[in-house]
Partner chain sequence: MPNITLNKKVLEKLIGKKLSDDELQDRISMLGTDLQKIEGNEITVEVFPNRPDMLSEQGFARALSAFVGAKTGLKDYKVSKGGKDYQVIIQEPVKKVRPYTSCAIVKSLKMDGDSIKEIISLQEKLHITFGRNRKKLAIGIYPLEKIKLPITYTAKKPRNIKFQPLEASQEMDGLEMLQKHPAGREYAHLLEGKELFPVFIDSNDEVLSMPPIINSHKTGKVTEKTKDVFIECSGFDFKALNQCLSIIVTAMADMGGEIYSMALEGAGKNIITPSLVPEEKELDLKYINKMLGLELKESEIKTLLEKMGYGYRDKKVLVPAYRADILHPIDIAEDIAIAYGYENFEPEIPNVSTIGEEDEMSILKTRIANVLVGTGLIETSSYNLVNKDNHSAKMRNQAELVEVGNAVTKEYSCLRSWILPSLMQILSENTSREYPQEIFELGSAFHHDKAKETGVDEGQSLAIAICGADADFTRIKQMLDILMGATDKKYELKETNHNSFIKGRAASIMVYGQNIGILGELHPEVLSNFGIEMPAVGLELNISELHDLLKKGD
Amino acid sequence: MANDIKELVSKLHPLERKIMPLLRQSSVFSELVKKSGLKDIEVMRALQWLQSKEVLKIKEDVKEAITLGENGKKALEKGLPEKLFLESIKHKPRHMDDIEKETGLSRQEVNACIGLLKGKAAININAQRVISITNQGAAVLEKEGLEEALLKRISSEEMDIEAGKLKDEERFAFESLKKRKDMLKTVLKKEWHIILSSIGKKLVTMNLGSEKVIERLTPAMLKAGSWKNKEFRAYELKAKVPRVYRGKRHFVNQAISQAKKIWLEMGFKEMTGEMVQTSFWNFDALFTAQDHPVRDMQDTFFIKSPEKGKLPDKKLVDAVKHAHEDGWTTGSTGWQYEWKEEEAKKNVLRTHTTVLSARTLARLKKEELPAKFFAVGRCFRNETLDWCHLFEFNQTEGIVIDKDANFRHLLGYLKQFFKKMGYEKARFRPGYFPYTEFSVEIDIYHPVHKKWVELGGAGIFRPEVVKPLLRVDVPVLAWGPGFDRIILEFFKINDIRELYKNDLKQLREIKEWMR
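That one chain, whose sequence was just given, in the form predicted on its own:
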């Protein structure tokens, strides 16, 4: 134990050495500040350091202190409004207008006094609003009330009066005065009390010799030799210090950056575009029929203002229109319905990043082929929130336009992407989408929920999509899995809603994307 205390003393900071002897005399923080001549923050810092070394404990006490408000001070000087009221009718009855003029009370205060004094049977009031004092009122006027006594006590006491320590009759007066405007003020005040541990009790009895301890060795001390016969403060290597959290990107954005890096390394170019799109690009250009359930209000967020947007050039619109109605020149029979321009003009929050693929295909020139593009972007669907569904989410998109591309290439690209994102195995099963054939659904297995989680779809764009947009019939590999679900396992998040809850503790402590 002796060696432990000696080692502890050797590491004490000058602030700690100054505060420790004062703890023999006082255990109250405010008194330590006065006696030490240090600033509040310096005393508190020293106490916290000592607490981390188990020398003492800091106990916080919070009290509700009562002080007089402006009306309380005025009442203490001139009297409570109800006493002024009774004084004005002490010798003869008066009309309430005359009482208001004589006392200087406002009409609101006069009305409040009438209600209060009637409740105490201290006054009578007739139909003409003439008010007279009763015997009970005369007794009230002569006797000091509980409210007056409390105001006087608050004014005369040197120390703050605590609301929690009032006597029963004072508590009644306190609650009554609190209801009146600016009679009393309550302020929460904190005080800290120091409780010494067994080590602390021994330490306060010791001579810490702060004048002999050197904090810093300077050239002047070396030259003068003043460092001789003095002690150097030892380094405290085990001190508990607050963890410092550096600024960093949101962990979802870190993962998005990694996904973009993967696609770029695989030779893809990035596609970008607006989140608000017309139904033409979001649905029609992707061969989604205008009566398809996905275009209903319960699935899609439609924009109220502006409700509609502009369509592209007429040649492209006509090609898409005929692809829907009769298949155009694709060899298909289309959807066999009357396609409407007004329906295609409706603005929506994009439901998928595949809209970017459609717009990219429409801009491409034949001499730019073959080509590969990707996107990672925000999408919106009118979904019910649960552990694996959001109404606002990220999706990663990709297309490969190449006359030699085939279904095996599609699966190869996806397997390579998922492998680099940390998933050695992914499941591909047959699926259906209006704009791809062949089509597959992409799943990954969730280890906590013990089930396969659907990420999205992939396939080869149908000619009804490619030919109107690109003007040639060429294989286009396409995919669009949900990105947020892909990153859940890495961050050990079991509920997709936790990705965007903006919990400060989570944002500080969650690991960084390191794959």
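Can I have the other form now, the form predicted together with the partner chain, not the form predicted on its own?
Next comes a single chain, given without company.
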């Protein structure tokens, strides 16, 4: 026991050393602050450390305290409204309107005064609303009322007065002032009481004052060499240190950076582009018939203004039109309906990053083949926000344009990507998209939940997509799985809305993407 205390003493922080002896005289936090001459926070920190060493216990006590409100401050400076009122008719009766002008009181306050003073028989009021003072009124004006006395006392006390400690006559004034608007404010005041433990009781009687140990190594000590032959105070190494935060990228962007890096390593070029697109690029160029349900209002965001955009050059528009209507020169029958330019001009928020692939194909020259492109970007679906649906979400897009590309290559690229993202197992199922054939649904195996997670689609672009855009019929492998679910899994987030909630606590504390 003796040794324990000795060790305890040797590790005491200077703040603790300063506070401990004061506990002989007082056990109230605010008094300790006053006596120590330290800041609130320093005293509290010392007490908390001591509490963690089981020297003492801190007990919180909450009390109602009184301070002046806005009108209370005004009344203290200029006088209570009823006093101002009486003052203005002290020498001669006045009309109500004149009193209002003279005193600067509001109509509401004047009315309140009349009510109050009539009750005390301090004034008379006639039919023309001229008001005169009575003898009783003169006496009220002379004498300092209980309310005024209380206001003065509250303002003169250094600390807020506890409501429980009012004298009886003050209590009466308190109740009456409380009914009046903004005269008084009651605030909840916290106070802390210190209860010493058995160790604390011993410690408080001991002489802790050894100042020979070095608390902090200073430049001056180093210069003078005064640290020599002295001891350093041993620290409580396990004590918690105040938390500091580092700057960091948003966790979704960390994951996106990783995805981009993987595609770059695999020799893909990045595609970027607008989020507002014409339906032509978002749908028509991707062989999505104009009456396809995805083009309905409930799935896609349409831009109100500017409602329509421009179509690209006529040659391309004609080719796309024919691909839809009769298959053009692709060997397809097309969708067999009348394709309309106006429908294609409608501006939408892109529903998939595949729109970037369509644009890339239209720009690409034959000499540039084979070529590989990727994109990671925001897409939009007109959905109500809930725990598993976002109206803005990320897709990772890729295309490979290569005359020798085949279905096995498609699966190869995808498998490799997900492996590098940390998913050893990926599964491919037949799917359906208007612009791909073969169409693939991609699932990855959730290593913790032990189940398959659906990520979205991939495939080989249909000739009806490729030929109008690229002018040659070359296989184009394409994919655009959703990206957000991968992020959810890594960061152990269950509600998809948390991805873009921007709660600073979450952003400050969340781990780094490390996979």
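All values derive from a computational prediction rather than experimental measurement. Rigid core (definition): largest C-alpha set, two forms, superposition within 1.5 Å. Numbering follows the first chain given and starts at 1.
K.L.:
C-alpha of Lys53: shift of 2 angstroms or more between the two forms, rigid core aligned?
P.N.:
The answer is yes, as the C-alpha of Lys53 shifts between the two forms by 2 Å or more after core alignment.
K.L.:
Superposing on the rigid core, I want to see if Val472 changes position between the two forms - specifically a Cα shift of 2 Å or more.
P.N.:
Comparing forms between the two forms, the Val472 CA shifts below 2 Å.
K.L.:
Verify the C-alpha shift of Arg129 between the two forms: is it 2 Å or more after superposing the core?
P.N.:
Yes, shifts by 2 Å or more.
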